[in-house]
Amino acid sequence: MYDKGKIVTGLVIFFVILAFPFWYNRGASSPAPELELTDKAKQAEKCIEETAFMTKEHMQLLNQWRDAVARDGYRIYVSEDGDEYVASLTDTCMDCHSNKADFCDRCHDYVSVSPYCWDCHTYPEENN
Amino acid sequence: MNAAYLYSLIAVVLLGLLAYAGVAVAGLEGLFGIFIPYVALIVFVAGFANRIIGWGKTPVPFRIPTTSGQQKSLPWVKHDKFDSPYNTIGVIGRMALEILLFRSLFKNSRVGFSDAGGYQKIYYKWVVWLWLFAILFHYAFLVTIVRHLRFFAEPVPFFVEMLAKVDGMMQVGAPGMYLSGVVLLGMAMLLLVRRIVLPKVKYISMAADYFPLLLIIGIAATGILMRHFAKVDVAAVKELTMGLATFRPAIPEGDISALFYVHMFFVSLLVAYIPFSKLMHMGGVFLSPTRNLPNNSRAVRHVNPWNYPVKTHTYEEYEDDFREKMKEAGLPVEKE
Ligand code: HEM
């Protein structure tokens, strides 16, 4: 092989970079985080829509709410079950899920999303 | 040859359907989510190393750098450091410009005939489009891959988060649109359209050119679908990918749709296909003798490594053999 030293070094560097997930995590298991529900949420028993829907589509629901409120002036959302909710991030979602750090953030940190909504919107002080 | 892109399209669609049906109908999550990705990775590493070592074993008989600048010669002739590098530093500079900025593609030109002035004449024109599509495509690909590290690292490293912030700066919708995802899909489409629409490029395009493009389009399209239109449980996806990264593979309980497995299957195919295809240019560019050799054949003697050891008889040896006879005959000799 010609230029063996250089070629093999390059190849090794490439494979070490490629193996990043293997050496970075050092094999430590990391299951999805446990989420905590507030007492209020526990009492309500269900979210605005089916849980499976909320897990996957809550961002799109919020986006829909935002457009409905800010553009069309509709502040009432009627769920699939026919229940009425005030379409509000702070007053509705964060009323039930007032434990942002142990609910929203826990999941968001795991999947590395940091919604910029909190630049303007507020959430309740942690109290439980 | 015209049907090459149809064959590739049919192949990609069928492979996508295979993964979709395999998961949605036959419940083969383990096959498409664990087994095939690991096999693909092994094929990639072994195949990649094999190709590189194969190239390393290939002798390069001559200095063949392509030059487009003045070679280093006499001190008063201006030397072009990057277009005709003379030493290692120059070569590193040239390679860096080539790999990071696609410099030689930037010089892409078009030749054609024009009737301007009432008579036909040939013209050469600088054309930037291929370079532009290509560089946007490659950087969007890189950014997308680095951002995807959020699925393979816990805690997620800061540079991944920072990149995601910059990439999502348009803040369109929720979940926010990533520029790189859209650019990747758009540029891959343009590169495909170029091969289908331009007659000259179409003529030299084969299935092996269309297939990887369509596969990448498939990856980007399924990814964007998953993020914005047919949502998946991303936390469950991360559980699966972290299982792969920590060698505790398991299929999590959450709601990961068959679409995710199509994405994953396309990625596995692409990764396993790289060593056997033109996509090997990712390693090949580093080993291109037309780029990575210094143009110094006037200063350094390069011996062809595959030269047969020829038996020579030099003039000095000849003179040694015949010195006395030469002197007798009155011929001049170099050594007395
Ligand atoms: C095995 C490796 C991969 C896994 C597990 C994976 C998984 C995913 C998931 C779960 C999403 C949806 C993200 C969300 O909803 O926020 C996604 C999106 C996407 N994926 Fe992949 N992916 C992989 C490799 C790739 C590769 C190699 C590419 C090509 C460069 C790619 C391109 C995309 C694109 C363009 C999107 C759209 C959203 C975005 O830009 O992040 N993926 N991927």
Second form
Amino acid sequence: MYDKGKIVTGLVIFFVILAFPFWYNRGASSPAPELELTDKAKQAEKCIEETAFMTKEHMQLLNQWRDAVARDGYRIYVSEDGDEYVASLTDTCMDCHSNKADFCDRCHDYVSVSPYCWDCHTYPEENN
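For comparison with the form predicted together with the partner chain, provide the form predicted alone.
The following holds one chain only.
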């Protein structure tokens, strides 16, 4: 028990190092990016679902579409308000959101995700 001071000092240093990232950032975060909609998206005034749903759940929706189209052969998606859409990333989503760099990439970079959509799909033409 003669090393009690060394043990306590070591624990204090350990906890200081462990907590350093929290102290350094102090809860600071950058604001969410402002998305630039294309003229077509602005004219439509609504997406296939509500904006809050699309912001939060678009990847789950795209995964459902992929499974429904590739595995089950269902190509039509019926939204909550009863409208029908073709379940297609490039023909439906990218038709309005063709500015990939200003729309998709801004959010994906902000949250540090690398979606695998473009492993199979081609990039859309950049036109605003």
